[in-house]
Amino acid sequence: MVHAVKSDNELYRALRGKTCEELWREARALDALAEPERSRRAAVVRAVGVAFADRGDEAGKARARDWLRGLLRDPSEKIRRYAAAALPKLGDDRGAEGALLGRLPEAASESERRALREALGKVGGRATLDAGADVADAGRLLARAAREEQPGAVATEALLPAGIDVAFRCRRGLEAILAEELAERLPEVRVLARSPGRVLARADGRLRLADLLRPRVAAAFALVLGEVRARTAAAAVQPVALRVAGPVGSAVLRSATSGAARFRIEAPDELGDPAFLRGVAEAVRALAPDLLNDPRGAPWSLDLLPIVGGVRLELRPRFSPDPRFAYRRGDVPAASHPPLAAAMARLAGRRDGEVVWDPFCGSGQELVERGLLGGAALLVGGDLDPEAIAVARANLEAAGLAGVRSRLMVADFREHAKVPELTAGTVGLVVTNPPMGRRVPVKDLKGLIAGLFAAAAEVLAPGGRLVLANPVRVGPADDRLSPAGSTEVDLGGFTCRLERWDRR
């Protein structure tokens, strides 16, 4: 028996790297074999499931599913078990559920029944529940059935419990800008604390979930359910579940979700022990059967965040797309992260009637975010890439900036003197996220940034501002621009300086 298992694994390793077409030929060859050679080649079934799941196109996956469903009635029990295990790898499939359920009463052994139940636990839904099949994770089936019958979404008009704490998340380095924005856009909350990448605030009254979407610098926000202290993961399971299913957690999930109240547990590696996460999901369902953990497409994330001696619980709404940035009709490589563009616009500030220029406009996000602050008379964007200009134009039009003119052009910023709107001393704000030299190679990045400073000093009117994300330690070559603030910002794997310079 040991030799058979070893031989099986060796054959599987030899097969799994083959192309889908090569494996399909192996599958057809298996169909022609008789016992006992047929069972000895059962690893072909495993390899087909893995390869087509990873590399197959939709037509190939459908062909593989049909073949595997047929194998559930193969004379070889080993092949039937392997087919049951392989089917879930090819995704949710109601046809697979029916075939597995149909085979379950006829299973020849406990091993086969176990394989069928495990597969149903992965692809089963309402039919499996109605059949009363004994599967290991009934919660997963309930969640899948709920997803299909009433998918649900975040209900932004729902009222939140009074006094709830809200964690606004941002890129590290933007905390001060975000706190200032909260004071302006969301005066109903008061800031309690700031930490890297996070601003904690409290809503003393009752707010709608939609109100928390007013700040644009935040990358996301989450509702804080509290903290749990425990010596071990096992000891934390029930207290964590009580927080989720308690008055605040259950009220949010039920009232602020249209459809089934589904959430997805997310945790970093140090909290990601499968037994702990599974225990939390089961304990929540035991306390509140309508609150379902669902790893696929859930409207909410239950974020478990490590703290000293325990875990912090936060409920984060999952928006796709983010309604704050619904103007985005397209994107280009190396485009700004929208909350970063919003932070740059806020760092620049609003002045009425000014001309705004982005010499590396990309998809136009800095121009849109400055336009949304109000007061701009003209938005001018340039880029060397015609595709970027087309995307920026679509995004500006979708933003619906009433009363704001715009001009977008394929142009090199160094030739700004040829543009009538960019004559010396006429621009109020230059705001830009120039190429960083990471996703889009730049031959002389320092020279590019030095040229940007020179161009800004030329076109800015006295008192005008330059706001840029500066990836290098380069500043202006003369004293026409004076520093007016900067912060180091984490751009995901590297940092740059968000800088403001004022024209003397």
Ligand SMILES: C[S@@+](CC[C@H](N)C(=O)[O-])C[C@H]1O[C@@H](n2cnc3c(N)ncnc32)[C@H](O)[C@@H]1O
Given for the second form:
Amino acid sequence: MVHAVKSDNELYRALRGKTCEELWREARALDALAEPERSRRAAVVRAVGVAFADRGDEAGKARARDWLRGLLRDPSEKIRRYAAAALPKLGDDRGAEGALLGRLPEAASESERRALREALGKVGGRATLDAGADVADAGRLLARAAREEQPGAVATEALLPAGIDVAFRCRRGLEAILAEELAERLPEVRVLARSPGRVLARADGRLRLADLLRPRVAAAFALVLGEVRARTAAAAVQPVALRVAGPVGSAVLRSATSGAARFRIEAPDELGDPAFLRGVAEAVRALAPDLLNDPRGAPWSLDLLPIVGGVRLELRPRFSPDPRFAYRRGDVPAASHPPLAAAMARLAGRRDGEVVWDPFCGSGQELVERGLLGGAALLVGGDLDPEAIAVARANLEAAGLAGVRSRLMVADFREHAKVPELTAGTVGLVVTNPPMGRRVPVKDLKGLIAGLFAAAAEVLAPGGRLVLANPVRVGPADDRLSPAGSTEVDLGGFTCRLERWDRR
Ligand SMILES: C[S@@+](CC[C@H](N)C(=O)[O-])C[C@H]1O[C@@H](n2cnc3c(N)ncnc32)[C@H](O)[C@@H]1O
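The form predicted together with the named molecule is what I need now, so please give it after the form predicted alone.
Let's see the whole complex now, leading with the same chain.
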């Protein structure tokens, strides 16, 4: 095969669009070449690493890995270096680590040693640490080893330091509902301040982390470690690290994590300068070597939030799945954000013995959240989509709403007159998050919402309530429903009004 002599990058660019099969043929062709042509075609090694990592199936990746491991002993130093750089992209970190460590003592030059160490920095763990390989950013290796040996999770039963401040985060517009929920469900905290998307509260006594999971309207909560003001990012590194490794930060990370105390730094772009973030991670490690910065699967997030002239630090436990919404056995494409469903249930409030109807019930979250408030006698859900009804059924069952009956049906909401449980003038609450026309286009959204108002006015008993997320400026056609409150809520990129209407 005659190849034009091209620079590495040109050749790489020409190769990178090829399929894995084509590149595998290039790899075999490279095997058959001798020097100097062999080194000139080294970009094939790079392209194989990138292409198989990107688009290779498991068998292809395994084949590419074996090939690259073999190339770590290639007569061409350039090919050895390229193979070392490509190996970490292809998974099987421990296998790659073993091969790279095996080659390290035999490296023929400083540049080969550097390539091996850099690759070990990406995949190395305990074996690299034990081998004493001089790898930059040893913190990453420690974190990786800890993740593999004792991945750890948030320990919800842990007691938190007394007097800690907790930032409850919510969708913008839900602050008042959240503050009211805190007063009811978490009387152990005092609300200090409210700002868009955030309610700041202080625990007067000692709380367990699990207590902070009682409020359901919060999207997340975080423990406040304080604020740092500095003129430059470099000047902020040490004070930030001191907060993380200080008495509150280290107590939380150590006591409220089972396994290794790992955290991931999260910062918006304006604070996300890699040198600053690396500096913080290294400074924390120097102060408290057991607190490990780890971007992958860490139980905690260290949130760096911009404030005027500085940064606010918050430690946020990461739950997956969120234990508050463990009833969710399944999902539908347009499912509500669970805390929004909880907020809608709270906006509706509870009346004992009432019938509740969600005409667009999807996976049934509004019904579950209303059921969890207590007092409902019957939950009725309808949806056009049979799969959604199956999911709603599973969710309602998993929610374990003792003593609450439910009736779920595949139906158009306009057919309510056919449903005995929805006899005109008998329903206590209609609560619903109707189609928004965003992901699934709706031909006549205004007509649909007008139809919802008409149906609610029909089925509701006097004094009954309609609570909906209203995506359009449409209200009831007559005065049977009167407005009883509304708030603009950010639904992630667009706003919509949460409205409550009361049946006269
Ligand atoms: C925004 S989703 C509801 C999501 C639900 N709250 C949840 O959390 O899963 C709207 C639902 O309305 C249903 N739908 C659309 N048009 C309908 C109609 N005319 N009658 C009944 N359901 C309808 C869709 O199938 C969809 O599941």
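Source: prediction; values computed, not measured. Numbering follows the first chain given and starts at 1. Note that the rigid core is defined as the largest set of C-alphas that superpose within 1.5 Å between two forms.
Enquirer: Verify the C-alpha shift of residue 477 between the two forms: is it 2 Å or more after superposing the core?
Expert: Stays below the 2 Å threshold, so no.
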